[in-house]
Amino acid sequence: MNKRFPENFLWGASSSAYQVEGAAFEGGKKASQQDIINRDSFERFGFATADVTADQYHHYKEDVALMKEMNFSCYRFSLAWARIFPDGTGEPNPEGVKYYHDLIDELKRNGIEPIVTMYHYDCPWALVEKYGGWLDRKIVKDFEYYARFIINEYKDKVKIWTTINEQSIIVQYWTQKCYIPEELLDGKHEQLRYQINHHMNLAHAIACNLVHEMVEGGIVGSAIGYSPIYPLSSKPEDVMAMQNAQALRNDYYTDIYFKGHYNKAALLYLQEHDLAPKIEDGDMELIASASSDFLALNYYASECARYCPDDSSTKIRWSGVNRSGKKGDIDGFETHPGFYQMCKNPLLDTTDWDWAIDPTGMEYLLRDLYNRYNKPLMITENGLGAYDIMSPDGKIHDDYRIAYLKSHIQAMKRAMDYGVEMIAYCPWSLVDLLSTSNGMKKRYGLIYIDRTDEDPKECKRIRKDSFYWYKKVLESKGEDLT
């Protein structure tokens, strides 16, 4: 097999606006739904707000210099809709528009290709107050207004675009990724999860068509949260449960991007349980009109499924979460009676937050997706959340993160050796940033941010051991992983 990565392969890291920028109410920006959701998380769980996070808004030149030091050839980040349009629509905010020009220009001056995500959970709060945000299909028109503006504004500098981040994860964890009013959390409005996703599919299609129309040489695709799913055993009923879970948790999203329709088995299940989205005339034609040039993947862990009988005493429940960071504290697994139940894989170790550590899962999903859709792929998130502790000498020795990233890069390369076309590898994350579910305690960065959930301090940047290791990997263009 070829030892080398292709010369044009892009190496970098990722972030998202509300998780890294801070300056939540500076420079003309108004609140996003994540500013509101994370203030609630601070009050309920003590997790940091989105007010400061890693303060990249004020440190972007320093962060780009650190990217340059690591030999980055790309950086994947998102634009904050509410920084550009504080009220969601209307007149753009000049300071917000300028900030992203400044960031992109700084990247380009340092030979770093911007990979821009249009939307990463942070719907303007003004639109939530106005009509419920993604709950109402009015947002599709407002997203089109926003997307048309940003694509036109940055089209000469940005050639690689991703549309909406992790639609599948938004369905699974809708109260963490969207603002859902209390009155809709009575268990009688679960169909809205899939209605939100349908609105996002319409927005994705519009954005794809706009990039192809407006950006010379531009390419566009979605960034999907994706986990390969294994059966708990070789029992036929467990294998069928795995296939059902694959249909509803994965194929339901990716078939839209590349086939232009919903996966049939998944849609039939949703219709049977009154969960299917309402589809209006012309919706599927719009979706089918859009073509994705690639699929971006956010991969952290594989999943496991088992048979679940259709027992009237067992109700549908959604994905569990571990907020404590103690192994085994996950508060349950997604269950669809008669279809599948997710479960712990007894053959894999997990992180402290109960995410399975499975580099082979990356090779599996890359080969599987490329075989099915024959489209280029890129990794836009992949990383290990951990309690990073600063040693007495002021350093962070995160050998566990190095081992994780090394094994996943090796798995990616094995997939490439079997013909998978890859564009980029961008682990999560450049710097420690705000975890959607776990605040600042759960750290992912190659660079340590000296702050706590309670006290943002000065957000001093400190290079971790993984920073120096990744620098060496990029110097060797992926050859030296020692």
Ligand code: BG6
Second form
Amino acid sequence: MNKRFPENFLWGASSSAYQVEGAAFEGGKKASQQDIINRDSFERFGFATADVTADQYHHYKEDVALMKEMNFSCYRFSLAWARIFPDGTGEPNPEGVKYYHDLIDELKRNGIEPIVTMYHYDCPWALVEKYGGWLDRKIVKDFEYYARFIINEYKDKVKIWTTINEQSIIVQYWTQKCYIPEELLDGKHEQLRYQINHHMNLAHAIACNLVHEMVEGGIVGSAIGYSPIYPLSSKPEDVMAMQNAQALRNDYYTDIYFKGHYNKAALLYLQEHDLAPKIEDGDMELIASASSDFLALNYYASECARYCPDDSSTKIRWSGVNRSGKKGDIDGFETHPGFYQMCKNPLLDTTDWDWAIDPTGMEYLLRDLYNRYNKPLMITENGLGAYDIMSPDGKIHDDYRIAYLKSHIQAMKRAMDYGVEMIAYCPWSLVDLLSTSNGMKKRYGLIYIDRTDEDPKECKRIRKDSFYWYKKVLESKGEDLT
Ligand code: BG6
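Alt. form predicted together with 6-O-phosphono-beta-D-glucopyranose (BG6), vs. the form predicted alone above:
Whole complex next, starting from this chain.
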């Protein structure tokens, strides 16, 4: 097999605006829904707010220098809509616009290609107050206004764009990713999960068309949270359940991007259970008019599904979350009676937050998606959430993270050796940042941020062992993984 990664393969890491920037109310920025959601998590679970996170807003030059030291050729990050348009629409905020110019210029000066995500869970709070944010179809017009502005503003410097981060995960974990008012959480409004996703599909299509119209040499696609799904056993009922789960949890999203329509089995299931989105005249034509140049994948773990009988005592339930960071504390599994039930894979070890560790899943999904859609792929997230401890020598010996990243890079390489076209690899994350569901204790970074949930301190950057290892990997262009 071919030992070398292609010359133009991009190596970097990933982050998202509200999880890394901090400066939540500085430089003209107003609240996003994540500022509000994370205030609530602070009160309920003691997790950090989004006010400071890793303070990249004030440390971006230092962070770019660290990227350069590791030999990055790309950096994937998102723009905060509420930093550009504090009220969601109307007049842009010059300080916010300038901040991203400065960051992008600093990257380019250091030979690092920006990969820009337009939206990563952080809807401007003003739009939530105005009409409920993504719950209302009005957001599609406001997103178009925002997307047109940022694409035009940065089009000479940014050529690789991703639209909306992880629509599938937004459906599964909607209260962490969108602000949902209490009165809609009585179990009677679950259809809204799929309605939000439909609005996002319209916004995604518009954004793809805008990039193609406005950015010379630009490419665009979605970044999706994707877990391959295995059957719990080779019993035909479990294998069928796996296919049902694949349709509703994965193909429902990717078919939109590459076939321009909803996966039929998944849509029929949703229609039968009053969960299907309301689709207006012209929506499917708009969706079909947009083409994605690639699919960006956020891969952390594989999943497992088993047969679930259709009896009246079992109700639909949604994905559980482990908030404690103690293995086995996951709060239940997604269940769709008569269709499938997600479950633990007894053959795989997990992180302390119950995410199955499975490098083979990486090879599996890359080969499967490439075979089915025949489009280039990139990894925009992949990483291990862990409790990192600073040793008495002041260092962070995260050999478990090195083992995780190494095995996943090897799996990606095997997929490439079998013909899969890959553009980039960006692990999650550059620095420790605010987890979407577990505060600051669950760390992902190659660079340690010296802070706790309670105390942001100075956010001092400390290189972890994985930093030095990744630097060596990139120096050798992926050949030396030792
Ligand atoms: C992805 C998201 O789903 O997973 C990131 O795009 C997120 O925003 C990452 O941080 C890890 O999840 P968590 O919940 O551990 O932060």
